[in-house]
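Taking the form predicted in complex with the partner chain, here's one chain by itself in structure tokens.
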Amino acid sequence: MTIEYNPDDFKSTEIGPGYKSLLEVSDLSVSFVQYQKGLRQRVLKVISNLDISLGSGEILAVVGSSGSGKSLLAHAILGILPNNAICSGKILYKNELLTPERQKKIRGSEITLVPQSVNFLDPLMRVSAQVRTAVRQGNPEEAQKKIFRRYDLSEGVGNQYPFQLSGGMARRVLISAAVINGSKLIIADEPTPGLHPEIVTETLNHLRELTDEGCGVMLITHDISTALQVADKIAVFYAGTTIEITPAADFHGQGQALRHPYTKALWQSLPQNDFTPIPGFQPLPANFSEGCLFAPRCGKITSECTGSLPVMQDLRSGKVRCHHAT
């Protein structure tokens, strides 16, 4: 993977006051080389020109529908993309470029991942042993016991195998494994899939607690209501890029404070609002067109929209990628 970087390019994209920049992703693109019939190759761009930023003590939710490539954003930041992925753009962690070497050094310690499900644990290894493998400094056993106490996990749980864990316990084990090294940047990739509402709230509270201790949390989810429960900022992910970044507080009323037609429509489609579904589907990476990728489903489309991809612009303490943003 290659990351091009020109130090002069660096411009802070922080939004909202009071946050020290922890993570800055700008113009990130992730593509895959695919072999088609014969030896023909094609490059499939899955994430394009994505910008996000995150400060300490902040929860940024990246919201997008399932299968839209959000997880790849997490993998790109951690540097664990598959070998056939090409990554460009720049990622800054604590204002310093996150090169592959640096990623390798700090993943698992400074930067960590809270995964989606118990499938992310080795099925043949006892839970406590697995949590211990992550420990970088000090006595692994003590560290594991300490983190288990923090997340209210008994020693008996540690002796179990992943398949024996209940939903809520699995959550807490995954968080313990992730944050055992006191990571500063926590990427939670869909941490609440199909869980009981109580467990969802408990998990989100754990994330909130971590930000109160000064961590930055990037919460990747397909569920806007989950995001709104806890996030400070929401980045809306559509067809491989962010189309709007907004303070969570802007999701209110009829969505008048929101900037992008898609975000508004998303808000309207929630059961507690109008419950009006958005017609059409998100395009797949193979069908990405030149212009605005939301154009086929947008009510405000003009010829300008199909001609060129709108750039990210600042608007009312947020950012939006639309020619006719309001």
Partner chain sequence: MVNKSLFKFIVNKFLRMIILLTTLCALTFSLVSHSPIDPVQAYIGADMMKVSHAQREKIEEYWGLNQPPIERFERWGKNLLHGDLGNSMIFRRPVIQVIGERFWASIVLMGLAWVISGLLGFIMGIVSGMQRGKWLGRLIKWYCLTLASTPTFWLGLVLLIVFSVWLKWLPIGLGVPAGVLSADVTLGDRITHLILPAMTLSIVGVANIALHTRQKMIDVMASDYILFARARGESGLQLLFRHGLRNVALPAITLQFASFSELFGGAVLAEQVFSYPGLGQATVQAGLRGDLPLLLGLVLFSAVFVFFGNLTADLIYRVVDPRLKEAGDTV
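Show the form predicted on its own, please, the one above being the form predicted in complex with the partner chain.
No partners, no molecules, just the chain.
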């Protein structure tokens, strides 16, 4: 992975009242070098001009459809993109540049990932032993027992293999491994799909407990309804960029408090609202246009929309990337 930073261009951004700056991502772009027929190279940009910010004690939900760049953002923050990836932009953790060297040093300790699937657990290792392997300092056995007590996992559970656990238990094991070192930034990548509603609520409550202790949580999900149960603010992604960042409280009624046409349409497409589908499809990276990426599907499209990508602007206590946002 190649990272292209401009260290002379750093500027801390406002993240919201009551929160201490923990993570700031500004103008992040991610491209992949690919080979085509005849060994011809092409550079495919999949993320462009992406912005988010997160404070201690805050849950930021990153929402968007598949292919919008949510998981790639997580991998860029963690420094686990493949070798053919090229990154540019700024990622700051605690107001300091998150370089590849620093990512390697604090990954798994200060910054950790709660993975998308319980299949990340080793099927051939007892779960207590797996959690102990994550311990960086101190006595691994004592640390594992302490964290299991916190998440109501008995000693008997620790002696089991992943296939013997319920979905809720397996999810608690993953969270235990992620926070056992006292991490300050937790990235939870789709932690709830396929779980019983009670387990979803339990998982979200565990994430909220972490923020109550001063951690920052980035909750990656495609489910706005789930995100609204726990998030402080919502970052909406579309085709590899941030189009809106808004307080979670703005998702109500007919979406009149929301700013971007896509965010409003997404909210109105939910079954509990108008259940109105959004016409068209999210473009693939190879078909990204120069202007607003949502323009072909937008009812407010003008020539200005197709000419240039809108810049992120402050609007009504939120941020939006739209020429005609109100």
